[in-house]
Amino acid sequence: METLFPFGFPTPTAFYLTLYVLTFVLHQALMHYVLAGSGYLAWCNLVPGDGETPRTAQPLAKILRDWMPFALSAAITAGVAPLLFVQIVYPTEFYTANLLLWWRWMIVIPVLIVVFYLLYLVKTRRYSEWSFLARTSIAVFVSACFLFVGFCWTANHLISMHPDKWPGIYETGRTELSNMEVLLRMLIWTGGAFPTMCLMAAWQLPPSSTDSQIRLEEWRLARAALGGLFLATLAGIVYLVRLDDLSRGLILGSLGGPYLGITILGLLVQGGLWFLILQRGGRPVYRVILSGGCTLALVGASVLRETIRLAHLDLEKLASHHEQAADIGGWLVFLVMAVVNVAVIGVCVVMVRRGLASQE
């Protein structure tokens, strides 16, 4: 593995890969708009504010609450493509990641059920006429909700990086996992959800408010992305020192080296734009520059997670069951199936805007 990611594996192994990363980063990007947004709206609870209008009323507030439902349904949706690939490329470590978490595993469907359905009681207006220890405590119990999903499949991922480590979880139920280990990475993931979030929260923003109106939430919006961006960047730095020296050296070597450049390229866009809209204010070809830098960090960090991974793993066991994998067919299936998904999404997105347009 001394060639950068993915051209040093066989055709197949290189395929699955590359589609795996790249539906995760799409299913990532939904997901981060979903587990920071839950972890604003609860925020906004907890601490309202002292001024004449709380942060539960606020223009951000109010388009959290009414695009987490849509969010957290594309979120999964987008989810089912990664889901199916992680199938393909990493078959026995993936379904023996799912048995060794047991109960865990089984409750995080039914989870996000009751989280589906407690982001439309949000919205209602009903909800808003509720007590402040009524509001606050389900505002707080729907972030929890998504917290707790981050780390099931956070040690989904790392059970299956562990074969050695299955004989001592199945004999003693527990996960047998390092709990700074599993803290980095919950930091990483749940800091680097702030920008992501800010970001397409930013875009969202009504163009029909006035200038201060605007510009308070856009100084709203850059202090949670830089603070997102600080605890994601260090945990980051800390992982990193701690890591094996074979996961340490494919991160920095070939493999993953001009990818770990590309997420802190990513990251320092983000930084130093979100710290100008915060001196400044904001304008729209900021918007356009951060999603950049915003996708180059999403696509870096995702793909050095597959590196971690990786150096963990028997390749000529998983490259011969992906050449086994590639000659069953099935890809004008799921290309079509793609379109058509993709296409609904969009209609949904155009009809909830207008929808939301004519309510002003």
Ligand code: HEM
Contents of the next structure:
Amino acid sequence: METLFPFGFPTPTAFYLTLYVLTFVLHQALMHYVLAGSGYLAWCNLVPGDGETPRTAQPLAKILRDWMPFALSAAITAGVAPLLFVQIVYPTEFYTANLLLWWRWMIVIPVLIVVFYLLYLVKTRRYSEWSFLARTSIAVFVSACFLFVGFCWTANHLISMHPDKWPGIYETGRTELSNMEVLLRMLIWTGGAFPTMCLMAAWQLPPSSTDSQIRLEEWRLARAALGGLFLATLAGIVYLVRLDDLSRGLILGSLGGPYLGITILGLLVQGGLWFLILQRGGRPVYRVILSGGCTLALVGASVLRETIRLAHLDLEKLASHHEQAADIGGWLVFLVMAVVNVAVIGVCVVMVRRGLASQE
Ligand code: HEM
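Return the structure block for the form predicted in complex with this ligand; the form predicted on its own was the one displayed.
Every chain and every other molecule in the complex is listed next, the one we just looked at coming first.
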């Protein structure tokens, strides 16, 4: 493990690892929108502000509320691909963690179903007429549910990395994880979710920076993004310092080092740009540069996350399993289904566009 990720592994292992990380990046970006977006909506309900129009009725909150059900379905769909690849790369570890998590794992899908319908409810006019208590309770509940789902994925990931803890977890039924490690990972995820969500929301805002309301929303986005970046970076540094020597060595060495560099560069670009937006307001070109910075940070962080797992699990033992999986084939079926699905999605987009055009 002295070579840059993923080149030091046999070809089938490197192939599945690469697909896993790339598809995970997509899930991560969409999950960030949902996690941070629901947090922002909960905050807007809790602190509506003392202006004429409450924060919940201002453009940013409206956009997030409108897009949240779609974003959730996109985050879930984008979770399927890494879910498939993680099962190929680490089959025993992943399934064992699922079983050991027991009800905390089984409850994830029911929780997501409930939240999905609540997100539609939140978009209705009837919801906006309910009392402060009812609206706020629902918004906070939705946000807490996403945090819980994130916690379940973190717990599953950590359990899968610690086979030495499996007998103890089986006997006691408790996750036996270090609270500090879980907390730090959750802080990295939730903090890191804000810059990604703010960037996506910035693309969704109307481009006119002369409109004072839009400038206010950009300023809010910049503050939230900078706060999230600060939190995630701080938690990330503490996490790195507390890591075991082997994991830290791989992150700082030739396997993960360049990805650490990419992550830092992505964070600096985002921090600098959001600071500029906070000071001088947004410009369309900023969004483009921010997107580049955000992509670098997401890819870099995903590889670093994988580097820690590689320090705990012996992938060489699994190489023959990856080779077998690569021999199974199925490319033709995959390509046919991909073409059919892209065509179906295309038809849906055309139908929605026509529907919207006929309403205008
Ligand atoms: C919107 C609700 C969801 C949230 C907030 C969420 C959050 C997360 C978080 C925080 C992680 C990283 C955990 C860590 O490294 O500490 C993660 C990983 C992951 N999530 Fe999601 N997730 C959601 C839904 C889903 C769904 C429905 C799927 C599957 C269809 C999924 C698939 C995955 C996969 C495959 C991983 C990587 C697991 C691993 O490498 O061990 N997620 N998710």
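Residue numbers count along the first chain shown, from 1. Bear in mind that the values here come from a model prediction, so they are computed numbers and not experimental data. If you superpose the two forms and keep the largest set of C-alpha atoms that fall within 1.5 Å, you have the rigid core.
With the core held fixed between the two forms, Ile345 has its Cα displaced by at least 2 Å. For Val336, a C-alpha deviation of 2 angstroms or more is recorded between the two forms after rigid-core alignment.
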